[in-house]
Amino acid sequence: MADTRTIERAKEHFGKILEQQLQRVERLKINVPWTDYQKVKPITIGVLGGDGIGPFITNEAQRILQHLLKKEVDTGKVVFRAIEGLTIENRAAKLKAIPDDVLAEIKKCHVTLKGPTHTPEKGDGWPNIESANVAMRKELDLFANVRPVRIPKQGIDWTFYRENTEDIYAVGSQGIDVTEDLAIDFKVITTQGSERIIEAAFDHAKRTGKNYVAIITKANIVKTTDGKFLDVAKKVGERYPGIRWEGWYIDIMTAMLVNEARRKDFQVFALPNLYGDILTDEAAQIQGGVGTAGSANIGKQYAMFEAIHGSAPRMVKEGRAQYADPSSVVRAGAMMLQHIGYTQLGKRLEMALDVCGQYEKKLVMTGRSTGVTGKEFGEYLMATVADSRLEARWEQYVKA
């Protein structure tokens, strides 16, 4: 049986977490205005290579974006800035998820394009530092993780609004081994955090002509935190009378996404952090793999766009990094273009990714010398975006 000191130590640890989270709730109550990119000049885009294949694919994505934004770069409307130091080696040396000098550079940018970063796990030799992604989302208050998955030929057009700053991820590195037999982690859900992500999902549905939002929880089992998320959804839903919504449990929804008879019914999803991580990877796999999907992390002041897959260190070790598929981070770049006001250009890049990656496949990436390099695929994409017949090419495959 645990002695009094063990229990008191655990109470003290939990008390510190409660203090941090209650302070965060107070910050969430402060109304921060959204950045108006129409009034920003220049728009500064930071590029973070990350780990493993990250620098290879982000460099290719940057090359494509700079090509598409050549006029804006030449006239000073857009500036690209390379930010060094978000590597696992530097983060481990500084014992910080994001070293202070790197974070300062990130905050000088309006948006960032980010490659995958390695998150240490127990036993892998790296110190127990928080995920760089999680830290960036919290530091910049990037509360909305937006992941679209579209397979037009199959009638799939999903947009996931995953809450980014709460749930298990909020304090995932602050769990405690109470004794050698008992380990406890913590799950955090707030009214304010739930409301803004659910509102963002409903607002997206309204803006894009969608009429259905699925709220994903496990509120039948995780009654307090997931129950709060579902209760907030009821209140938000009342403000959108033209949009129908339903609550779904995470386990059955994972089955629904692979149910070809039902999955076309879904349009917009709002989810707590962990469930969103799981479901969006499944959805990306249905689209063609996690390498085909991009991700936006949106806050009122800042935004970060990234690939959703890992850093693939084995590819670097085996000398295959030049064959890494840049599609995920390029698709994130297309989302970034739309976010900062270049809507049509972003949509054309998305069409080109569909045509090149899902339909025509004139150049195929295999991750090895049996396929093309990332640079060759990038050239294919740029030529496709520039084609005046792009929309017709895209439509012929969608309607086939």
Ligand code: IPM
The other form holds:
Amino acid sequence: MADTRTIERAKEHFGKILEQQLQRVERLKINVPWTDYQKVKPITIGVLGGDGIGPFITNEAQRILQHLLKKEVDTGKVVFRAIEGLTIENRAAKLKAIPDDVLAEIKKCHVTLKGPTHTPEKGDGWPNIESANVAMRKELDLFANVRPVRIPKQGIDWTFYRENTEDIYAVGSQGIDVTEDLAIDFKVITTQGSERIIEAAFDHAKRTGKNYVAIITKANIVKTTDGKFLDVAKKVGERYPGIRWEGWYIDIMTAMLVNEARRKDFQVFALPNLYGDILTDEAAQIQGGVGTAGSANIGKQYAMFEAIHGSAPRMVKEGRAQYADPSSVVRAGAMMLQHIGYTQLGKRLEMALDVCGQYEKKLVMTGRSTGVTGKEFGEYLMATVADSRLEARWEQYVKA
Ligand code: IPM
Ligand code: MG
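Given the form predicted on its own above, produce the structure of the same protein in the form predicted together with the named molecule.
And the full complex, kicking off with our chain again.
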């Protein structure tokens, strides 16, 4: 049996978490306006290389974006800003998920494009610092992780609205070993946090002419927190009369995504953080692998766009980093273009990624010298975006 001191210590720890989270709820109640990119001048785009192959692929993505936004850069409407120091070495030296000076630089930018960053895991030699992704999402309050997955040929057009700041991630590095045998983590769901992500999903559906939103939980088992998420969905759903919604449990939804007869019916998903983490990897794999998907982390004030694969340190060690495929971070860049108001340009870049990477494949990347380099693939993408027949080329493949 644990003595009362052990229990008191755990209660005190829990008490601190409650205090933090209640303060957070108060902050969430403050109404922050959305950044209006029509009015911002210049729009500052920060570029964070990250670890491993990150600097190679983000450099390529930046080169492509600078090329596509040449006029805007020349007229001072858009500014690119390289931000150094979001590397595992620097983060470990400062013992910080994001070193203070790096965070200050990030906050000078409206949006950032980020390469993969190494996340330390128990026993891998690096100090146990929090994931840079998770820290950035929390620091900049990037509450919506938007992950589209499209396979036009199969009629699949999914957009996931993954809550990005709460759930098991909110205090993921503050769980407690109560005794040697008892470990407890905490799952945090708030009314405000649920409302804003569910609303974002319904707004997206409305904006893009979709009429169905799936709300994913495990509310039959995780009754209190997932129950709240579902309750909030009921209230939000009432405000969107033209849009149908249904609650689905995460387990059956993972099965539905591989059910070829049913999966086309799903359009927009809203889900708590961890279920979203898992389901979006599954969905990306169905599209062709996690390297083919882009990911947007959207908040009202800031937004960050990232590759969703890892940093592949082995490619760098073996001297193959120039062969790393920049597609995922370029796709994130295409989402960024749309987010800051260059909608058509962003869509063209997405089409070029589909044509070059999935259909036409005139140049193929293999991750080694048997294929082309990231830079050569980047040239192929830029030439494809510039082609006046791009749309027809894309449709020809999709409808084939
Ligand atoms: C993702 C990743 C991150 C997450 C990791 C790297 C912390 O898996 O963006 O989905 O768990 O959110
Ligand atoms: Mg993930």
